[in-house]
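Next comes just one chain, in structure tokens: the form predicted alone.
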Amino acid sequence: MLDKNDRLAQELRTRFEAAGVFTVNLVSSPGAGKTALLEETLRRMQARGLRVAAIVGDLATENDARRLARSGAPVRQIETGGLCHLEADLVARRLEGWTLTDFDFLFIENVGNLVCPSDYDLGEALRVALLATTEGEDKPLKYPPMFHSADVVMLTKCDLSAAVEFDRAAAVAAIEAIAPHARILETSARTGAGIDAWIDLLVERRAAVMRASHRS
């Protein structure tokens, strides 16, 4: 099973890179701010002038797609019917209809659970993992596979930090000690505290690999 998504991720990776999409795979646990932070990141982004849309994974509903296409973005819902997860054949299928090369950046948000998706190549050039500071600060250490799997962490809902009593000290570390590699960003869509520094990040990804590619 997973041999088979790897093969169509890769195949989806070379189509994405062919159209100058940059990908980026949101996943977190349910409730953790991933459809409040693309909903304000889609929004900056268009006044920016960036061409941006997004595959949204539930298990069911259409809510998120709902309420990220009030950003004015072009967005699809997947419902997984009790899948927990989202695989590379899923995200094929609801391409279909889109040119790839009418986008600068598609985001992909994961059915919420830190569990199955850590498995699953989407064909993703960036994989964020997102940490509320609601939910504690030991959650990397309780879900290695998952935070070890990420490019991004990201601390989210930080506006909240203080009532909540997080601990940004014990956070950060549980963060390096699971996923070193990882750069740690902190944000709060509901103040847009650093929301932009996210989208600068995206950019500067972005641009990185038009130029590697462009060089091979």
Given for the second form:
Number of protein chains: 2
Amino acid sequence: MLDKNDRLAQELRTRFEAAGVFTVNLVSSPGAGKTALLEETLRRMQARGLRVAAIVGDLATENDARRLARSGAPVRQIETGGLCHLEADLVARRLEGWTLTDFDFLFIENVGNLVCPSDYDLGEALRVALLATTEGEDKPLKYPPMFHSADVVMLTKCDLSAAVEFDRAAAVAAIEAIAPHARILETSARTGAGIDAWIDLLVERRAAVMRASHRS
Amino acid sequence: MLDKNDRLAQELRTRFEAAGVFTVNLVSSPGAGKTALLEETLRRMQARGLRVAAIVGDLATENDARRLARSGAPVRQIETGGLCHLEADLVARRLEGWTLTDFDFLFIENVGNLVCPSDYDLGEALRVALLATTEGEDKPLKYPPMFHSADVVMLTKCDLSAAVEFDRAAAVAAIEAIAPHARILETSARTGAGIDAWIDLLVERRAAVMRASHRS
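Moving on from the form predicted alone, kindly provide the form predicted in complex with a further copy of the same chain as a structure.
All chains and molecules follow, beginning with the one already shown.
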């Protein structure tokens, strides 16, 4: 199963790079704020003239696709039924009919789950694990594979830090213990704090990939 | 796999009932407040003279067992490694050395995951799904199997309702759409709101099971 997924993911990665699409896999607990982050991200990126699209995974409902489509960006939903994570072939099938060269960035919002998605490469260029301030500081220690596999760990709902007595230093220490390689960002989709810095990071990372692929 | 788990779970259920132990399986997203609820529940139940114990599941760390042991109750940790849910045989093995007749109530805190634990009966008398006000109102619609399988749905972190603009009516409608049979409770482990009503419910349900088993 995993071998087949890894092969398909590698094919997807090659397609994404050839088309100049920088693909981001967003993982987190249910309710950590993936969709709220994406709403604000899609809106601001389009205002900057960037071409964005999104695929959102849930066991059931098209709620998230409807929310995100209001940004005007192309959005598609994957309903997984009982499946606890997205797999590369589900993503590949949902891409059908899209012309990848129409997009600069593709966001894939995974099923809300801090365990199962960690093993499934979706061909992304960047894996981002969200950790809401409302969830507690020790989640990276309790769910190490997911955080260890992330390139970026984003603290979300930072506007609620005081209300939930969030211990930022403890959270950062937990992230650094499990994912010392990861870049840490802090955002609030509600206030907009940190969202422009997040978009700057995406734009820089895409430019770096494009430069590397032109050289090769 | 599931058939074997169901058989083992049924054996556990028979053992629990014979020993007079009312067993509760707590499921939720990571960070919905299972451990905070249990801390307060174990403390108050012991103050009422009830004999309680807990088994807590996590991929890694003994953090939760340490937190809960401060209540003075017997507590054991299951570290699942990569496994995204508890299974009946993990619970059965962790019971070894305990005399079940020493307990009136046994709480099993599952791995934080709104998908995978739904299929795994642990022999519990009551399955309780927690939904934190910080997670968003539509989680029952997005993760239907977990909420559908619950006997009780508990709204947690109710002290944060205003701060997160929690739409209580929407949450209740979502729960009732997926789990019309479920009793809905509202709690805050921080303020203590709703905790005594939750304990009353547990005491009543245990008494009902004991009466039924005496009749049979």
